[in-house]
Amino acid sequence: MVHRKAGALALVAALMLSTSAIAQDKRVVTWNADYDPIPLAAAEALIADFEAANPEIDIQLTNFDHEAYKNAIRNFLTADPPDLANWYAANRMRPFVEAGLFADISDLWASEGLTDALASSLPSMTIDGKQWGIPYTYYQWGIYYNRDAYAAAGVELPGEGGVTWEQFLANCEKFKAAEIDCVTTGSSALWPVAGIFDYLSLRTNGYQFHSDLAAGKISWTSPEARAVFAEFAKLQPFVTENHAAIDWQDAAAIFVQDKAAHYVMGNFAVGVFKEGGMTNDNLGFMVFPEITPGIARAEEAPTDTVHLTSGAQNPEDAKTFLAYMASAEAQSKWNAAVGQLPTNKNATVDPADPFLSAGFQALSTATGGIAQFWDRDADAEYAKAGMEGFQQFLVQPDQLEAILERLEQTRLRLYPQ
């Protein structure tokens, strides 16, 4: 059963919905969520699906719009939860997990072996050694190349393993040479230089590292955050110059029209640089490149998540439908009917599409765990900081120093010592 709930009302039906549910004769478990059309229809696939195995059990879905939702998640938690929520990993549940509106599912994931399963996103879905949800969909990020870009430059194409760090700026200066952007991307909107900066972060010192930088438990002028910095330098002269005039879109038009040779992006751009005329015969991906060599390889995925709430009436049957959605049967059906990637290793995705295989293998073997993206792991004043010193090291990194104390002051503004 699906309600459909947006606006200031949302709450208030929610939990009317909520205690009514209880004098059904089926044993009730209530989910709250915030669903476009097309994967709320696979919700609704997925619901009648698990009733149809366990009649006993009526899943009753409320689905906010995106905004309401935001607004409304502390309040319902707080006042009268349901027995399930829809959320996000790592930093994005630590405030629910830290004011105990979540509940710890750790026996769950034992007890479905879901540590070996979504071992890619056990250190995202893990505080003080505890799981707080199941993952059910992410999409890689990862470094789009152009073939044709190559072959005008006259550079080797990367392997099946990708290539070094140091290959990768070799080819640079090559690209360089050739009058070829060897890296493109638009940031008037400052997030896709954040995508960047991530990866060089998470290859110069581990996903642990970018957590706690994301987190604020980490000083931007410390020894290791430079070295991020270090590394970010050696690519800036071959980014976009006007990168900051202009927006991703603009960017990937750069990119498909071969003035560019790489663009690090999410797989939603797939659609974008194929609508410009790119296929699969000339369009490749890649993983980010080793930049520390023994550094456990992390990646960025956002992922989506659904927790059990510390309020949850109905726990046992909220518990059995999270078994549900963890596992390989249920994530293969759903991630295939809203073109993401399935978090549980053992499932399946469409091997007629390149780019959702290559991600999935890239996202089930990340044994260095999975970063949520700059805006989504940092709170929102400290990621828009963070933002912004990325995109002017790119513009001016001589202003290193600057960008450094600015946001070291923000650090230490928001997170107190």
Second form
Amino acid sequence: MVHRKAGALALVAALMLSTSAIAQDKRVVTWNADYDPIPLAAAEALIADFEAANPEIDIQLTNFDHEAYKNAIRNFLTADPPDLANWYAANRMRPFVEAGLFADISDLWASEGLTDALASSLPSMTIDGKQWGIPYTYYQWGIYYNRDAYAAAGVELPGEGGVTWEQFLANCEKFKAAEIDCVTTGSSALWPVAGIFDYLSLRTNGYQFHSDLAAGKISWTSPEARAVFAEFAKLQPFVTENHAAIDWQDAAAIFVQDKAAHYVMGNFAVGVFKEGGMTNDNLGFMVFPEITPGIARAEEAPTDTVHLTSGAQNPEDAKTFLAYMASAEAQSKWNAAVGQLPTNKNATVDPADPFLSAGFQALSTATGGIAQFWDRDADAEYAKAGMEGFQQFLVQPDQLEAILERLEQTRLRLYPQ
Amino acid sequence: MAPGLFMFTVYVLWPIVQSITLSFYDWNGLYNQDGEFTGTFVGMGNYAELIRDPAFETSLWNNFYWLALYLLALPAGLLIAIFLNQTVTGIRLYKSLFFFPFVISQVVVGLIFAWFYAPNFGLFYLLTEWVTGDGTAILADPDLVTFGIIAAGLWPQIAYVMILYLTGLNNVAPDQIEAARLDGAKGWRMLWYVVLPQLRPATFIAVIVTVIGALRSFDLVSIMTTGGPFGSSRVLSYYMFEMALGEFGFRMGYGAAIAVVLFAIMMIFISGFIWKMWRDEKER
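I have the form predicted alone already, so could you send the form predicted in complex with the partner chain?
Next comes the full complex, this chain leading.
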């Protein structure tokens, strides 16, 4: 059964409902989640399937508002821990792991053969050699392009393998001449610029550099870091003006209205583009162009996870459910409903969806590695300082030296050498 | 007295003591599984970091701009109050219309102004585009953004000050005005020497609410820019929120240190006000 919590009033209702749940003679597993309506419906479908197969277990999902959850989790993990809690991979889960609030489920990974089935997510779920949760979905990032804008500017469409970086920049000149923004973004929330920076960084120096930079191991004034900003400078004149004042959804409107040709975004944006009237006929997807030849291609794919809490009342049944969430069957179903990619390599993807197929293809052939995203790979405070730097560079490219110096100072403070 | 003192201790004094204590710790806001505090004592470390923090400096400067420019609400409010202080048909309607901005929630004011300034379709943007040929997106410009937000804040604040002065003007003694008129005073001299001195209580309250309103400015920054672009429009209260409770923050000790600094700045003004009130009461 599923409980939804929408506010204080619903809390009372939930309390009353949970007394009735005790009356049923079932073993209860509580799960706190932060789903939007579509993922929530998909999760409810998964729970229904699981409860049909395991009639003695009752999964009680309490759904939170997405933003409120980020604060709520910090309270409920200590005050009133559920058995399962949603969160994110990599550095995002580190504070909870280090405070001992998430439970080690390495045994589940070993017994269910997950180190193989979920191999692509193994590094991002591992801290201190142990696994701390189950990754059940991710989505690719890349360049979405507007075919109508290409036609309006008279630019040749990218081929199967995308375009080269030189060609991309040359196209940008043509878009600019046609008064179309070559690349649009809305950076008022900062993170969209991190997507652009991450790809420039991954394509210029590769995955290891991205990972080391996010971990504070690389100086911002090093020639490698400068090389990334040099490529960033080439792109800067072609990015939508005033992006700092608009949301990513506002920029999506610019893109949908054919006023912009490309949008470096995650696959979740496809829903917004389509709501704006785009179809598979005029919306295209390509991987970010290669910059330094010969570097193994790495991609960004932020992963969502479910964790067993240390305070869980019913860890055994909760683990049974986690094993189910890790299975190819459950992941295929949930991700098909939500339009994201399963992390289980044996799971299937709807072949009729060109963006999912392209994303699955791009990620499964990314030999360089899978990055989580700047703000998940880097420590929270460092991530924010970095994103402010990226945004400032896009607005004031002449301030490069000041930006690099400030970032370097932040790095030295957070990671004393 | 006792219940009041109890409330004051629990809801005012104790949180202040707790914030100051917390500012000496490095803590991410988490208790461990056994409910134990996980922070570490760092002494003055947070304050030492604040001094060298460029974002803190920006916030401090912005707070200063807020304070200085917010006081413009006083002359503007007085002007409108004097303008509205006349007896014509429907003056009550005009007065309530002028008061209207203060009735709207700050969040709504922020949204309205954010649209007003919005690039590509905002009225202000289109206006500057029409005048200069190149639109200015205030909220995307690091040098203008704070002033754009202050302008939004002034809109309701002027209405507030206006209503304070309107009630004050009701209490201006008509015989004194009459006497001054017989002595040949009018215009500026009438305002300066006869009306304003009688408005002193209203001015005092207006200064207090405006100064405090400027220092605790938070809603507009949060709604209009979330401190951006790249932190240019942060004020102390917002920076504190970002550091302590924001998505990339959860540095409770550092946030508490910012709160203590803001508290110290406010204390300067608050003690000034209290001292003046105490002095006035003694004079009676």
